[in-house]
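One chain follows as structure tokens, the form predicted on its own.
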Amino acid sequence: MDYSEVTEGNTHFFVPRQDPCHTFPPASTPVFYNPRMELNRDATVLLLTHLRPSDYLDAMGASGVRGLRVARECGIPVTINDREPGAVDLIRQNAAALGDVVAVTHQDVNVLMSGRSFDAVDLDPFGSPAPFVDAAVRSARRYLFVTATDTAPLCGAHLKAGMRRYFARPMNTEYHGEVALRILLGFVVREVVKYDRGVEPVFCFAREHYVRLHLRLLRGAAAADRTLARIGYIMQCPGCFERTETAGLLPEPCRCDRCDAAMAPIGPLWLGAINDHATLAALRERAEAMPLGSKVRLTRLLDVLVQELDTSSHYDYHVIAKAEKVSPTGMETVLTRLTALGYRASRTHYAGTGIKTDAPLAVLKSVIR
């Protein structure tokens, strides 16, 4: 097989030689590597240099390229895993560069983390991770990291499978990228609260076509009990613009005070916050100084969520307008208008028109006309 050299950050490895006018391998290649996703391993990477846990595992290796990054740029033992003979070779051989600080298995990953423990474990599987959480969580001592590729049933377009596999009723709305965040972060937390951990989010965003969380754990049925009060309902209006939200694993029935419609229950997902800002802060001024590839973006994606509202949905205010028969202006506009109303507001990072607001549906209408 031929190969081509790629470098991410400061790491360099190989990968089967590419197709110019394919983004990915072929199908017949048994190693999987997605130029498109080295946001997601800047991030990681980022994080890791804060957060310095003791050990770390990819689960789902591949290339090995996220890994190989971690063990030469955050300088964190890593183990790297597949279960495709022709990725573990190719691991071994871009691993041989980096010496004893990263050991390769060939193992089914479920058996892999039902047999050993890591202070952080890391899912990135080509599709849905529901599969391998419960063993993850198992795994894990201290933190979790999982991505989820298969959007469509996570924000409701593929109903039943989203079902399936995540124990949630998604709802393909115009808030759609936050519904599936919140839909796979309530799903590990049920995985995780049955063994008496609980959960703190740390750094969690949705991004084009995946979904990523970067997860604390923590021991005791007190935390476990503290996490399960955050997960609840989104309880939105099949006939307009309003939703609300409700805690508990079962949705109270409830009419919209609007339009009198029954309000359409989406989940259980998580309703609290899904970043710590402080991280966020302490890794926008470390990425400064990092060779991140995707600096720009990963910068930008921060300086957003720093600002971001913890609410559990959005107001798409270009819809809205629509729906009013206004031309939208500028966003800037509308979130000045709120604040100096005294409601909160703030950008989105999943949807450039999106706005997240404590106002009232009727208070953002007027604003936007």
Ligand SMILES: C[S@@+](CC[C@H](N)C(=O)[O-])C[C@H]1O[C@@H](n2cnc3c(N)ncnc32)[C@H](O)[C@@H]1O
Second form
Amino acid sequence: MDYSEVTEGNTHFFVPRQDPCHTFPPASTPVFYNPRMELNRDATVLLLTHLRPSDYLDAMGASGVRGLRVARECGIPVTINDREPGAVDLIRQNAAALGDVVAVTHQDVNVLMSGRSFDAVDLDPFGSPAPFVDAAVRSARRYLFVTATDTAPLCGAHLKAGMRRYFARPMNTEYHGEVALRILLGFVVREVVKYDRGVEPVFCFAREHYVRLHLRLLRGAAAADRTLARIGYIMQCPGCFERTETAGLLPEPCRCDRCDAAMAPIGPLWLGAINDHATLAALRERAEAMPLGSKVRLTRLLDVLVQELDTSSHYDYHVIAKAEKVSPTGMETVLTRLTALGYRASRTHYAGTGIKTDAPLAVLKSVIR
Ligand SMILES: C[S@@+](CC[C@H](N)C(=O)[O-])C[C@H]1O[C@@H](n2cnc3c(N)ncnc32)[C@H](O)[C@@H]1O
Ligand SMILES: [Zn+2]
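Can you give me the structure for the form predicted together with this ligand, which would complement the form predicted on its own we have just seen?
Up next: the whole complex, starting with the chain shown before.
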């Protein structure tokens, strides 16, 4: 087979030359490696140098890049698993070349996670993580990390697939990336609270074609109840941009204040904060000194996340301006006007023209032209 050597962070490893057609799931490439996910891996390496769990499972390793980087760059004991023999061979070769810095297992991931516990568990599947979250929750002592690349089902573009996988009803709105993240987080929360455990999001973001969650797991029914209290619905007007939120397992029927249409529930989903701002600030500082290939993009992401408000949805003010048939002014001007009126307002990492604010829609409309 034809291999190429790759470096991420300060870790060298080999991957098979990838199928240039980028079919999904990759057809002709025996072991998967996606260089476009380097920022996703950099984010986890950066976070783990801060959290320092006692051990880490790269549950779906492929080439092993993620776990190899965690072992070398964070100095944490690592196990890398995959069920494909070709992947396990490559992980072993890559591990040997680095001085056998990791343990390697060859199992179906649900079997492995049902039998062993790890301080931090990382799920990085093709597409949906839904079939693996329950076992991952039982395996993870303190931290659970999840990637989902099935953004079409999560954001409502493939509605039935979203309902089957996440038992939630998304809606394809102009804030679809945020709906995707919150539907996934809501699903993971429901898998966690049944074990009388709680969830604290630490570092979560949506980017390009994927959602990435880094979560702290808490013990006890009280933590589970606090977590469950942040599950609910965004109530979206089907006729205008108006939305509200309602916490609870069932959506409260309500009508739009502006056009009296019945508001449609999106969810159940996570309504709470998606980041721990103190951790983000610590990561921002730490990132400067680390050899991360995506450093410029990652620090830009952290800068936006640090100031992003914890509201459960955002507005795309260019979309609103278009519907209002006005030409939009600059982002800084909109934010300054909102804060001058006494409202909170921030940029959002989901979209360059996205705004988070606690201002009513009518106020937002009045300041965007
Ligand atoms: C998207 S790739 C992982 C990419 C890798 N973590 C990285 O950062 O490059 C998903 C991997 O999960 C493995 N996989 C899929 N289902 C699995 C299962 N049930 N048990 C174990 N491994 C599985 C596949 O063989 C594949 O190598
Ligand atoms: Zn309305």
